[in-house]
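Next comes just one chain, in structure tokens: the form predicted alone.
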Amino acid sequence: MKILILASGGDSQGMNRVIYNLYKHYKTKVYGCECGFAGLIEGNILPLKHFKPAKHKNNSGVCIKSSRCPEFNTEAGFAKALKNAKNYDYIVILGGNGSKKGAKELEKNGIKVVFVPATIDNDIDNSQYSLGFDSAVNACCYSINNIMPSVNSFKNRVCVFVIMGNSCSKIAENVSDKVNADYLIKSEDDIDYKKIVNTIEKNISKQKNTVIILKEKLLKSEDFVQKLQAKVKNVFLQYFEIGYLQRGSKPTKFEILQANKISEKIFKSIKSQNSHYIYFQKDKWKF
């Protein structure tokens, strides 16, 4: 038996643990596809031991490398990928909805696949959780909780924390709840300067600084801060892009536990000799 594993799209904590578990379980039978679907097209495939999975098992990132590959969606690109995929009995794919779509295309063309939801955004169709989400939320809270004590050494401060999430607001919502933020901007409907100014002024009257959580890609941070600054006087505004700290932080204990549970599902999937899409539903990982 020959098994191939690849990661596509953004990396997320827990990916390396799954990769290590597959190596530990299958040894020389498992291979790594470097740079996701791009590597599948080019045939950049090596025995998984080449990527030193044991060294990276508890680290963030993804040791086999990832990529975004528009060429995979072309007829020529997919044909090359399919030709190389046919050399393996199973392909394990770690990623988000785009990766899931790629997995389904390969399956339609006779390839046995196992899809694993792995994206910090936690926006996989039909799954209530995806690898990386808990670690991303934890990293954001850690950053904010380490910035605010210094900020609170001064009066009349407003801090805007820009949180990743692409088109999904789940990270921003969870972080806002955990750090007890004063205002959450998760959609365009929340960009209400009158309400935001009112919140800031109420906090000033209580001698309290203001924490605003802003989901990425809604508007430019600099523009938002400048416009808000023009509406409130005698207040110092600043913003912090949490950014890749969300992905680069160490996986939480919860994340490692989930990665181990997912790995068991992968083993069962391959043993059953059928394609499977792994989802988290009602506190359990299911096919």
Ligand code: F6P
Second form
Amino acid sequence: MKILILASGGDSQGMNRVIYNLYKHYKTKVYGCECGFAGLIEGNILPLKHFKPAKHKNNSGVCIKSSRCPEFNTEAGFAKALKNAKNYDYIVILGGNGSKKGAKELEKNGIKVVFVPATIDNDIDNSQYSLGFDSAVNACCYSINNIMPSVNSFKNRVCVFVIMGNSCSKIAENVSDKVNADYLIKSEDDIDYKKIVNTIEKNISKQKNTVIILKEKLLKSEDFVQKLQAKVKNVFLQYFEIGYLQRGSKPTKFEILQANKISEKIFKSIKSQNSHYIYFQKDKWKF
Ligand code: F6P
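Instead of the form predicted alone shown above, give the structure for the form predicted together with the ligand, please.
Let us now look at the entire complex, which starts with that chain.
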């Protein structure tokens, strides 16, 4: 039996642990596809050992490397990928909704796949959890909780924290809740300058600084801060993009546990000799 593993889209914490678990279980039977679907098109495939999975098992990132690959969606690109995919009995695909779509296309064309939900955004259809979310939330809270004591050494400050999450607001919502933020902007409707100024002024009257959580991709951080600054006098505004810290920070213990549970499901999927899409519902991993 020959198994191939690939990661596509944004890397997420826990991917490396799944890769290591597969290596431990299948040893020389498992191969790594470098740079996701791009590697499948080009045939950049090596025995998994080459990517040093044991060294990376507790690290963030993804040792086999990922990519975003528009070519996979073209007829010619897909045909090349399919030709290479046919050399394997199973392909394990780690990623988000785009990667799931890719898995389905391969499956439609006779390839046996196992899809693993892995994206910090936690926005995968039909799954209440995806690998990386807990670590990303944790990384945001850690950053904010380590920035604010310094900011709070000064009066009349407003801090805007820009949070990754693509079009999904789950990370921003969770972080806002956990750090007890003063204002959360998770959609266009929340960009209400009157309300925001009101919050800031109320805080100033209580000698309190203001924490605003801004979900990425809603508006340009600089523009928002400039516009807000023009509306509040004698207040110093700052913004911090948490960005890649969310993906690059260490996986939490919870993440490693989920990656281990998912790996068990992958082994079962492969044993069953059918394609499976792993998902999380009602506190359980299923397929
Ligand atoms: O999908 C994961 C994610 O980290 C999103 O939260 C973010 O919008 C995007 O990827 C960033 O993409 P890139 O790695 O291409 O900058």
